[in-house]
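Next comes just one chain, in structure tokens: the form predicted on its own.
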Amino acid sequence: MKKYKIALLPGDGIGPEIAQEARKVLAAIEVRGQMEFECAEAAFGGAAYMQTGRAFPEQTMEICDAADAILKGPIGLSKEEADQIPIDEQPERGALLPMRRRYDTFANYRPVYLPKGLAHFSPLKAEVVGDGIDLLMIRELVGGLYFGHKERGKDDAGRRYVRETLEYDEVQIARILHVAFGEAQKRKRVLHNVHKSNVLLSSVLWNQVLEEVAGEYPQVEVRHIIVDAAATALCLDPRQFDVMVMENMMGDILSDLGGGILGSLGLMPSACVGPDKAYYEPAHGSAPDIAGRGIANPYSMIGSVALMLETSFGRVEEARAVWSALEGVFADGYATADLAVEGATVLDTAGFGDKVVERLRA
């Protein structure tokens, strides 16, 4: 029996609630797939800072280092809570960015998927959604503004200033483009390159490198689109896209828009993949306003389990079973509070997880 070590980081807000549902699914997969998951839970984010004084404690690093993959819940605090923590230890700066840097998880996969049977969840018109939405955003995750040089202070006139640098080199750009071309080649062989070369020199270099990399993938058609036009196009006609590739901040913004056209960020799991290790997480935030109420949608957390099964462990059949179970719960007329529509039976967090497990065991 194959054993996999998973670092489970519940995170903040609704994180522990949806992480519990991921545990249920892993237990059901163990029985189904003749495998064993050894989950080591560790504090990460705001909760970790409150416990240890570090958002990414040394003990958590050690657990992650020893794991085959990392399954992470959302992190983040309310503004009032965040203001009580030193800026450099606030969850995103003190935990998330250091994790990405530590494991060089440069490739972020964000599937934006809504089959025809669930199209009613989308706020877009039925004729726009058509037979459903199925696109993949590939986001560079360890470069750009988020990781460039940062400086703040006062100038000679006593005015406060901040300076942040958008930094990329050709190697960083090329490796994420190879990932995107590879995914496009496996799908419809169309790659939308999202950029801002009419303003940003970083995008000029990005496009130059893309032209070089594209020569290795002659069967993939490249379509260039300015990032603001891409945002508009995602709302007006998302079906024109299949694989989209973009730099870090553009991907951060557009992927949340992807959740919007589905009807909820609760429908967006993600994979963050590096050369040696990957972590998997919901694309949404920690929703501290509903934490503890048992109404959070665990779809993205459970979907992240499916991505982990396929990407890190190569268990394609089990991953497909999880996706099928998730879709099946919705198809049976159930929904969580964020997706409640007329006629649906609304489930709480645990109830949704139980239904997924029922379908897996069936």
Ligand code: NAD
Second form
Amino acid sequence: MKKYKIALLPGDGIGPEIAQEARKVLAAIEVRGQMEFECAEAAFGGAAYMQTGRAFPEQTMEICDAADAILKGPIGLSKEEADQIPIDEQPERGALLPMRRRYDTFANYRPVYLPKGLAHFSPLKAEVVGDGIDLLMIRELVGGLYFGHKERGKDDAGRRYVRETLEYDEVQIARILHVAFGEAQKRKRVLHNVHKSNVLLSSVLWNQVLEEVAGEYPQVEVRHIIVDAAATALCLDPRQFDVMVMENMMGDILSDLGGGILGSLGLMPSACVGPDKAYYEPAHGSAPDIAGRGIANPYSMIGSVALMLETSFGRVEEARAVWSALEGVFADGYATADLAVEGATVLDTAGFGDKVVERLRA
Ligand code: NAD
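Output the form predicted together with the ligand next; the form predicted on its own has already been displayed.
Let us now look at the entire complex, which starts with that chain.
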């Protein structure tokens, strides 16, 4: 029987609640797919800092290093809590960015997906999204403003200043573009390149590299769109997009907009893939506003399990079964609190997970 080692990092806020549902799904998949998951749980983020004084403790690194894949819940503290701990140990700076750097997870896949039968969850008009939403955002994840040189201090006049640099080199740009072209080639052969070359030099280089890489994918049509226009276009009519590629910060912002047009961030799983290791996480944060109430939507975390099954373990059939179970629960008329449309029976976090497992066992 094939055995896979998973590092499970429940994280902060709603993280442990939705990670619990992912565990249930993994158990159901073990039986169904005749495989074994060895899950090692480890602290990461704010909770890890409280326990050990480090947001990404040594022991967690060892567990992640030894794993075949990492399944991560959201991390993050409320502003008030974060203000209590040193700036370098705050969850994103102390754990998330170091994890991305450690495993060089440059390719972030963020499916923005709502099947036809669930289109009523979207806040967009039925005539626009009646057939559902299906696009894929590819975000560069280890470069740009988030990873460039940073400094802060006081200038000669005694004024506080901050300097953060947006850095990319051509190799970094080319490798994410190859990922995006590859995905576009597998889908509708249209790639939207999201940029800001009217203002940013980084986008000028990005677009030059794109021209070079595009030569290797003659079947893919490239359409250029400036990031601010892309935000509007996504709200007005997401049907015009299939695969979109963008640098780190643009992807951070536009993919949350993706959650908005689906109806909830709770519908946004993601895969963060590096040359040797990948980790999987909901695209949303730790939702401190609803943590501990048992009402978080675990779809994003369970969808991240599906992405892990397919991408890291090559178990396409089991991944499909998870997607189909997730969709099936909604199609049966259930919803979580964030998606509570008229007529739906609202399930709590555990209740939704149970229904997914029931379908996987059926
Ligand atoms: P958030 O994504 O946590 O929440 C935004 C809104 O969406 C909230 O109203 C929340 O209740 C709702 N929401 C999010 N996920 C949901 C789910 N699964 N089910 C139902 N509702 C859901 O964004 P925020 O409030 O700006 O950030 C909270 C913390 O998360 C911050 O500390 C932030 O830094 C962190 N964060 C972490 C990650 C990550 O771990 N990759 C990503 C984004 C934000």
